[in-house]
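Shown here is one chain on its own, the form predicted on its own, set out as structure tokens.
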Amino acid sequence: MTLKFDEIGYWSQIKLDIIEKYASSYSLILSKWVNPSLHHIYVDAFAGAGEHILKNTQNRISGSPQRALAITPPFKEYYFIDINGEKVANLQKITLGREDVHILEGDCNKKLIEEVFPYIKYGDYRRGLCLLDPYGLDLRWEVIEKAGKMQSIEIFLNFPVMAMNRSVLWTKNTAGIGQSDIIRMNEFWGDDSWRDVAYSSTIDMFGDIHNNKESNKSIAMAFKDRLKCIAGFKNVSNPLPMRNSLNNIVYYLFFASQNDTGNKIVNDIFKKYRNQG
């Protein structure tokens, strides 16, 4: 089969720019660290093919893996993961000869927990910047929480609110929702407390109870609380809304870290993009 590259639009380009800008600062700072020196690692859990097609021009552009590989000073190592064999093959092609690159094929939830995160231990003077940009609700909370508890990993996280709305948040009556969608939502959120977060009840003048869906922003801010209070990240950015061509919010981009400097850098970067459209 011929590989079909993912097509991306304006806000996906912004996301790539944001991650590249922060990764450049991150690598520069950690490369200068001495006594002890730090071994810093870049991780892309849903790496894709490493390249994309622009929707408006049909031109091919570098994805997050290629951009990360071009950063100077470089990261010490790179881990790229994807479940699609054709995309993995393309990643292998564009990184041929790079001994500092590790490409893993399979479910990133399993690969991160079992093969990648154990290699980035705080006590071993290793640090990691991890991009979690899932295809919908394909990420599990245990990965996010593990990253927070390890103290050594910073994350950019795609919070896929549009996928959540389409799958489960469109109705409080869970009888109308597929069981597989409920399971995936529970796995992403970490439990079923999203049910209480996503809806509120009001009583009208006649005593009738009405269930109302909370705003996307309210749901995202509730997840921010989970990142801090449960996953244990010291710093969690106010999420940056990422939109489609109709200006609808598709997902929110979070940054979570234990590091005050990293948090300040990302907040400054986010600030530049909050009012763009």
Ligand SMILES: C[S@@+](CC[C@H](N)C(=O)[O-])C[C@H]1O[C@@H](n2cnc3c(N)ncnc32)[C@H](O)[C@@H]1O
The other form holds:
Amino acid sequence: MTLKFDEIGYWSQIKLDIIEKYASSYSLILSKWVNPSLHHIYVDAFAGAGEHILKNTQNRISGSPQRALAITPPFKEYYFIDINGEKVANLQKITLGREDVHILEGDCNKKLIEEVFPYIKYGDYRRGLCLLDPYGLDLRWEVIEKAGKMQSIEIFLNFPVMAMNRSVLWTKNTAGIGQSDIIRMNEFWGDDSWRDVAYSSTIDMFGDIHNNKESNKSIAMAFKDRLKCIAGFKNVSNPLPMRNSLNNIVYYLFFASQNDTGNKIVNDIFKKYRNQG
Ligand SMILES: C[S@@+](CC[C@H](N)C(=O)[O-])C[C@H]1O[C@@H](n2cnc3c(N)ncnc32)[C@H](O)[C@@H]1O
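The block above covers the form predicted on its own; next, return the form predicted together with the ligand.
What follows is the whole complex; the chain from before opens it.
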């Protein structure tokens, strides 16, 4: 079977530009680090095929793995994970002969915890930049929390608010939501405290109770608090809303790290794109 490449929109291209810009700075800084020298690793957990088709032009465009591979100075190692066998085969094809690349097929939630993060220990002078870029609620909180606690890993995280709105946050309370969607939301969020964040109620002058759903921004900012307070990332930038052509927010791009310099660089990059609207 021939692989049909994913079609991506303009906002995905912006995301790719942002990650590439930061990954270039990160690799440059870490490559120059001495006493001790550091072994820096790029991890793409929802890697995709490595390349995509741009929706409006139908042109082939490099995805996050291909862009990471082109960065100079290079990372010392690359880990690419995808659950889709055809995408993994394409990743293998485009990285043929590169001994610094490890390609894993399967659920990244398991692979990261069991096979990748154990190789990025702070005490071993290893550092990782990890992209967590799911389409929907496929990521588990335990991965995020582990990355935060390890101190050696920084993350870009796609917070898929449109997928959340479609599957879970489409009503003004949890009545009517499918149990499997609730479980997936709990797994992404880490517990069921999103219920307290996502809904509020007001009482009008007649004593009637009205349920309300909170804004996307409130929900994203509550998740920012979790990244800091529970996962233990020292710095979490205000997330960048990524909008589609109808101006709806598809997801928020988060960056979380222990490092002040990295945080400053990403804030500067985010500022440029935020000002573009
Ligand atoms: C948004 S795409 C990744 C795009 C890529 N990061 C880029 O920018 O070029 C999400 C990918 O995650 C993969 N995926 C979905 N669930 C997964 C899981 N549990 N573990 C690993 N990969 C998964 C899908 O096959 C898909 O290729």
